[in-house]
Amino acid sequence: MIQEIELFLTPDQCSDNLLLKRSIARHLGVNIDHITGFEILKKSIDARSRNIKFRFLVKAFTDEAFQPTQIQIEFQNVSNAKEVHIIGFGPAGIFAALKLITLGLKPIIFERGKDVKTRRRDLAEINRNLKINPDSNYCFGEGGAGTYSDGKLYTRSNKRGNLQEILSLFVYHGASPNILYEAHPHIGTNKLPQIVTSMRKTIESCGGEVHFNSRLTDVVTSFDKLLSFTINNDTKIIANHVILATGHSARDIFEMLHRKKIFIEAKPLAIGVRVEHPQHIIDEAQYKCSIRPDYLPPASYSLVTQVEQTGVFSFCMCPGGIIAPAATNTGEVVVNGWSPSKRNGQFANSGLVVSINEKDYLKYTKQGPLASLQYQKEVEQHCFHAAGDSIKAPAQRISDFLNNKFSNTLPECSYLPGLTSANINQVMPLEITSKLKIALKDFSNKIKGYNSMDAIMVATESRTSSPVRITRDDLTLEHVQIKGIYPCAEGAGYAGGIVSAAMDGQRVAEAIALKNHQGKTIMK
């Protein structure tokens, strides 16, 4: 008999795989014997109480062959298929080739950063000696900023695509199978190179290719009813179907659209601070305990509240990780965070940024569809000028910020190419820093010790969504104004996040195939 039960466990009884067998034998009420196998379809835990609990939804085999649930994916050998280029490899670039492959249609990626091998030298450079890149830091590379950015694998937004099938293309390139079955799934930036390597290996086995060091630099809408574009400057292109997903860094190809006239929009973004504690404080606080126990994974947090009817809310939580530098050019300071996959380090950092709309961005109107951009442009040169013109972080204690009050000392702090005490309210603009200020007060009694001397806030998280969106067709996704190309995920403002980045590049490839169906040959 196979069923899926419900299990309500304490933390000792699923500490091993015996303990939660016997568990799922007593809850069927049978001797442990007759449970030949079982597999976690789900796990969660609740830690509102002092008694923490895990939740397992799991389907045991009873008296019958235990048959765990195979992945399964068909690639196809496309060597000689019908060409789709796709600009940008980060999760959206990624997963579209991978399921245009499966799809019968063969994939050419450009992707203006470096194979992931010899992008770690360019991050060294930042960390170590604070130069960087334009092309290859820890936005532009083989990955995109997915390869660093954590490798946590939930969204809301389960409608856009399927979230299994993401989560089993990471496990078939290496990743750990409870990813599968965790309530929130997380690989850690030390595991993703890895596996952002065994993807490219994947489409490239199957006749895909992937050209690195390739940055787009021009689109021609109209060559014989085609497209072309041109990579480097020199090598022009011709193709019927581009697949633009380009990340939301790349402020040279919003610029380069709209001076060639090509329709794109400004968009609301948010942007603040990375708040940095020491991870016992969250755990003391979300636990509830002195001291964590070894069975509780390092705790986390999510954040929201309403100020003068703007959001201000937590972004991208990371427990047992560090803050790292985000910037894309010189002259501007740009900070975002991540966790290795054991979460172990000493920091909990988190994203706290307050939502940007159109009245903040008011005095920009005449950059058009590059007002948000330009505002977002502002703030993080303001932080490069508050650090000494340097990429070390304008930063303050969150006590001292309420205060208004320079940090004279500052807690230790995760940030490798080093902090400069500086006053947050007179670095960044009077609308974002007013509204963290009663924010951290509600959250303050939400979580204790938030606001304590230990905590600090380092500016600026500033990338959390594109300033821009490529705005295309709700029912084919081409671009509202020329078809064959198609605005993707995060760069053209229709994702936030790994997952919906890579749901977002799948329904493109699928639009993009659902076309050549009709009434055409997928084979040359």
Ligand SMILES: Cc1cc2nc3c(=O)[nH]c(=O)nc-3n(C[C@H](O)[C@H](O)[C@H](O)COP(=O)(O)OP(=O)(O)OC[C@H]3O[C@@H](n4cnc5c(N)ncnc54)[C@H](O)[C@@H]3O)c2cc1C
Contents of the next structure:
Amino acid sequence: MIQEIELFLTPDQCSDNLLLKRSIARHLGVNIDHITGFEILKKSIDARSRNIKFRFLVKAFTDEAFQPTQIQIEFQNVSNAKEVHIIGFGPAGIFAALKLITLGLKPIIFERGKDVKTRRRDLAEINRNLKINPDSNYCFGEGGAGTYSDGKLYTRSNKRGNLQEILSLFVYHGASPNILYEAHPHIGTNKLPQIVTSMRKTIESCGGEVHFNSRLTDVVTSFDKLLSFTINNDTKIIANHVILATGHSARDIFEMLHRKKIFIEAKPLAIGVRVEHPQHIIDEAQYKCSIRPDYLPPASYSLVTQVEQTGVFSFCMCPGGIIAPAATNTGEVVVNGWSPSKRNGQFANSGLVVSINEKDYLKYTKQGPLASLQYQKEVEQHCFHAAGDSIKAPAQRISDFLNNKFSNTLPECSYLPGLTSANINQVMPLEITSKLKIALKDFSNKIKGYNSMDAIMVATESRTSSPVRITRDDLTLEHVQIKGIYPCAEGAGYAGGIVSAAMDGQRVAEAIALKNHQGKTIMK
Ligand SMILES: Cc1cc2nc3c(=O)[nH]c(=O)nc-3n(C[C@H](O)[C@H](O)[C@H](O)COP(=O)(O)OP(=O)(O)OC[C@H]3O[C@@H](n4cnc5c(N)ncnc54)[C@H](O)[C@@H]3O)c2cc1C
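Same protein, different form: I have the form predicted on its own, so give me the form predicted together with the ligand.
Time for the whole complex; same chain goes first.
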């Protein structure tokens, strides 16, 4: 018999597979020998009371052969199939390419950055020598912004795609199978680069192409149709279908489209700071214990409140993580966060951001669809100047920020390029700092110690989503004005995060296959 059962277990009852099997047998009222096997479908922690429990959803096999679910992924050789061009090799570009292959189309990818191995050297340059390569950094390069991240793999946009298929593709390419059932799966910065490389190898082994150091610099259109595009200002490529998956930081793409009068729109976003605490403060508050026991992972949190009808919320929380320098050009400070797979660093960091709406970027109306981009740029540039024209980011103790007081000393922080003590009240726009202050008071009621002396804020967390929408038709997913261009994922304003970008990449690939080939393989 096969049964799905829900179990609430103490840490001791599920500390190894045999104990878990015993709990399953007890729940089913059978002798343990009758359990031929089991599969965990979902696992989460319930830490609301002091008696922490693990919730399991388990598929148990009794008195019949155990048949574990197999991941079945079939790729085909598309060397001679019809070509689809993809710009950008982030999660959207990668998953679009893998989907095209399964649909019998040949993906040809152009990525401005370098392969993961070479890209690593440019990241070291940022951290050590504060130098930013505009084509190779924490946002640009193989795997996109997702490569050197925490690799959190959860999304609120389940309905738009097949989450299990995305997770299975990660497992197929080397991620731990745990991500298939953990309630909040994550991969970790140390593991993502190998997984991304393995995905590229799949694409290449099926006949797809991946070209690095290849920046899209122009598109040529006639009336309402794409004719060709240009790479690195010199190579012209005639194309019928181009997936534009260039991410939220490809400002040159937004500017190029606007210059060419291709329709784009300004879009609200969220801007704030990254806060960092010693991990034990978060552990103590969330698990209500003085020392986190080994069976519990470093604690995380998700905070949200409304201030004057505006959302203020935590974003991309990284337990045991590092604050990363995520600028894509000189003259700006941008921070983000990542964690290794074990999340075993001594700090917990998270974005804390305020929603920015039309009324906030009203003064940039003259910039048309680039208005919120201009707002975002200026906040980042102010931070750079406040740091003495450097990416040694402006930082302040949260307690001093609340008292509008410069921090004479700063606590230890994970941000490698270094910090500049600054009064963030004077560095960032009032509509952001005033709301952060009110929100922080609320958050310290939810997490004890949140505003303590050891908590620091680092400016600025500004690349939370795209400041521009490259608008597409809801049905065909083609650009509303230019046929043949498929705006995709985060940069086009249709996704946020690794999984939702991957799902959007798949959707666009399916739309192209449906439109042109009804899903059948077509040879050239
Ligand atoms: C440090 C950090 C940590 C993060 N942590 C998480 C996390 O834990 N979980 C999560 O869900 N999300 C996280 N994110 C966000 C996540 O990485 C993005 O949401 C996701 O990568 C978006 O995917 P995308 O494919 O749409 O765009 P991107 O990943 O931005 O990829 C776009 C690609 O296009 C390339 N490109 C840009 N312009 C051009 C051009 N002109 N020509 C050719 N190529 C171009 C870029 O080099 C880039 O590789 C993190 C981001 C950062 C920076």
